[in-house]
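Given as C-alpha cells, the chain that follows is alone and in the form predicted on its own.
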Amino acid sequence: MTRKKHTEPAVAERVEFDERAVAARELSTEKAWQASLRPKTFEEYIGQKEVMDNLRIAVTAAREKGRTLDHFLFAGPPGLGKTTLAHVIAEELGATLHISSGPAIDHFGRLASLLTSLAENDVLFIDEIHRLTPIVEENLYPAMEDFKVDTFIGEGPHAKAVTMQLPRFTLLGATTRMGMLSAPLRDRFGFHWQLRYYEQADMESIVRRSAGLLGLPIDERGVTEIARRSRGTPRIANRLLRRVRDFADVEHDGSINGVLAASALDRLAVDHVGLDTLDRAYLSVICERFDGGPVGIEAIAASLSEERGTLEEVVEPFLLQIGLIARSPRGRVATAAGFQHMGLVPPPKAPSGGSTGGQGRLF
C-alpha cells in the first residue's frame, strides 16, 4: 500500500530560490497551519474548563438576549489560547473580529481609525495590550465605557473639539503581564481571565486532535511523550508535533509512535519535561555560577546574554509552575529540584520546590 505523505496546508507552488519570496511563503504556510488547527467553537475548545463554562454562559446570554458582550480581559503566558478565545467568542457570536496589539496602536490616530472601522456588536481583539502607551490607554477609556472618542478637528486657536459615536463594540485584552496594566484599565473590564497551564489529560486531547487534524497516524505512547514535553502548552505541542512529523516522515513510515517521538524530541533538546536549551541554561546559571541564588533578574539576563521580557515572560512561568525555581524579596533560586533537574546535589539552603520524576507534568 502506498504511503500517504503528510502536507503542509496551503503550501505555495514552488518557487525560485529568491530570499524574499521563499520568506513570505514561509509565513504564509504557518499561518495556515496554525489557523486550520485552532478551535472554532466552544465544543472544539480543549482545557481551561472554569473559564470555558463562564464565558459559554456569558456569550449564550448576550446572544440570545441581543447584548452586546462586556469587555474581557485574558492573562497568562503566551502560547495558552488567548488569541484563540477571542476567534472562538466572535464565531459563537456571529460577530467580525479585528485583531490589533498594543505597539501597534502607538498613537491616537491609530486609535481612532480602528475604533471608527468597527461595526455595531464587533469584537476587538487588543493582543498584548499593556503595552499600550498612556495617551491611547486614556483616549480608550471613554470608548469601553461610553461607546464614544473625542478629538479634534483643525490645529492651533482654530481647532474643535467633536465627540464621535461609536457603534456598542466588545473590546477583548490580552496580556501576558498582567502586573503592568493600570488599575483603571484593568478596572474597566467586566472580567478578567487567568488562563492555566493546561493538564496532561488535555494536553493528550490537543495533540490527538491535531494529529487527526494533519492526518498523521500516531500512537497514544507518541501522544503521551510529545504531550509531557509541551510545557503545559497548546502552541508549544503543535510546534513539538510538527518537528516530529518531520522525523517521521524522513527516518520513518510516516507514523508517530513512542519510540520515534522521544528520540525526535531528544534531539531537539527538549527534555522529559518539556525544557529547552534556554531553560536549562538558565538553571545552570542559577545553580552552578550564583550557587543556587538569590540573584536578580538582570544580573541572569546578562549572563545568559538575553532579554529580561524574554526570561520574565517565557522561561520563568513554566519553571515556577513546576517548582524548579522559586522567587523571594533577594531575587531568583533554585530550588533542590532544580538542583536534581540539572545533575546536581542541592545545598542544604535549597527550597524543596517541586519534583521531575515519573511523567514529569506537575499540574
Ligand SMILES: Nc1ncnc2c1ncn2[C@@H]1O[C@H](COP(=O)(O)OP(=O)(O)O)[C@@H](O)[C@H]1O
Given for the second form:
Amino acid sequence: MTRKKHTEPAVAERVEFDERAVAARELSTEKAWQASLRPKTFEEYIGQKEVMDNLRIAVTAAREKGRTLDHFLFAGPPGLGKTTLAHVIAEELGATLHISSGPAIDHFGRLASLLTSLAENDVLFIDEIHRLTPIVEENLYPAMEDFKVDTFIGEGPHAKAVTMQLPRFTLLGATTRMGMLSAPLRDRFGFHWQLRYYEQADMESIVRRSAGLLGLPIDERGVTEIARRSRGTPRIANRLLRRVRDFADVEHDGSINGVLAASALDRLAVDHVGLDTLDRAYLSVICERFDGGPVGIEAIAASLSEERGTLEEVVEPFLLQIGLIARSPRGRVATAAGFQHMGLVPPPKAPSGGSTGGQGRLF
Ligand SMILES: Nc1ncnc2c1ncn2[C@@H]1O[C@H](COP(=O)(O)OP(=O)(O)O)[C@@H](O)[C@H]1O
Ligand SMILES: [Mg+2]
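The form predicted on its own done, now the form predicted together with the named molecule:
Whole complex next, starting from this chain.
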C-alpha cells in the first residue's frame, strides 16, 4: 500500500515539450544566445574529462603531423555539448567545419553535394546521424573508408556512373540514440565517445562561466542552486540562468543569490533536483497508476499522452541516472527513492535505487 503525503495529480496536465524549462533539446528561440555561450577551445570546454583527454591528444597529433583526424562519433542525451565539441575540434585543428544532420541529408544528391564541397582536412559534422536513410548511409560508407563517392554524370538514360575521389576529411557524428545507429555505420567510426551528465562541480563552473559572459552578478549559493537543478546538462543550466536573471531584474537589484534562485526555480516548477512537471507526471504514473511497475514504456506514454521517444530520450535517462527509476526485463520500475521523491511511502518490493549509472543503457 502506498500512502500520499500530499496531493499531486496522478497525471499532470500535458506539458508541451517545447515549453519545458528543463527541456534538453534546443528551443527555437534560444539558438543564437546559447551559441554565444559556447566554449570555443579545449581550454574553455568544461568537464567530460575522459573524452577530452583522449580528444586533445588525437587532435594535437593530427595537427602537428598534418594528418587527417579519424572519424569520431559522439553519443549522449541532448544538451551535453556534442555540437559544441564539433566546433571546438574544428577550431583546434584550424579546419573548416561543415554542419549538417541526418534528417537534412534526405537523399543521395544532398550527400554527394555535401561531400564534393569538402576540402582536404575539413571537418563534416552530421548531427542526429541515426536518422540517415539506409540509402544515404550506404553511400556514406565508401566516403568514410576510402574517401570515394559514387555519383552520376549527365541525366536520364545517358547518365553515367562514376566514382569520384574525395579529399581526406574527418566525419564527426552525433547521436542521442546510440541504439538506433546501424552496426555497419557505428563500426566505421574510429572511436565512440559517450558524453555523461556533468558532475555538480562542473555544472557550477559552467554556470559561473556563463554568468560571467552575460555580465550577471551571482553569488556562490546562486551558482550552486542553479547548477543543482539543471539535470547535469549545460544547455539547461544556461537556460535556467537566463530565466532566473529575469526574476532578479524584476524582483531584486538584478543580482542573483541562493534564495532568489531557489524561489524563481520553484516558481518555474523545476524542483530541487531538476525535475519538472513532465518528469513528476512520469514518476507519478509509475508509482500510482501502475503501483510502482514494472510497466512498459508504451503504457506510460499512453497515460501521459506523450511520445515514447520523448520519454526515452530525455525523461528516462536522467531519472535512471539519479536512481529514481530502474529498468527490469518487464519494464520500468520506480525505486524507493522515486517513491520518496514523490512524497509517497515506497512498497517493500520497490528496489532500493541509488545511482544506477544506467544512463548508457537506454541508448
Ligand atoms: N563542456 C561545456 N562547457 C561549457 N558549456 C557547455 C559545454 N557543453 C555545452 N555547453 C553549453 O551548452 C549548450 C548546448 O550544447 P550543445 O553542444 O549544443 O549540446 P548537444 O549538441 O549535445 O545537444 C551550448 O550552447 C553551450 O553553451
Ligand atoms: Mg547538438
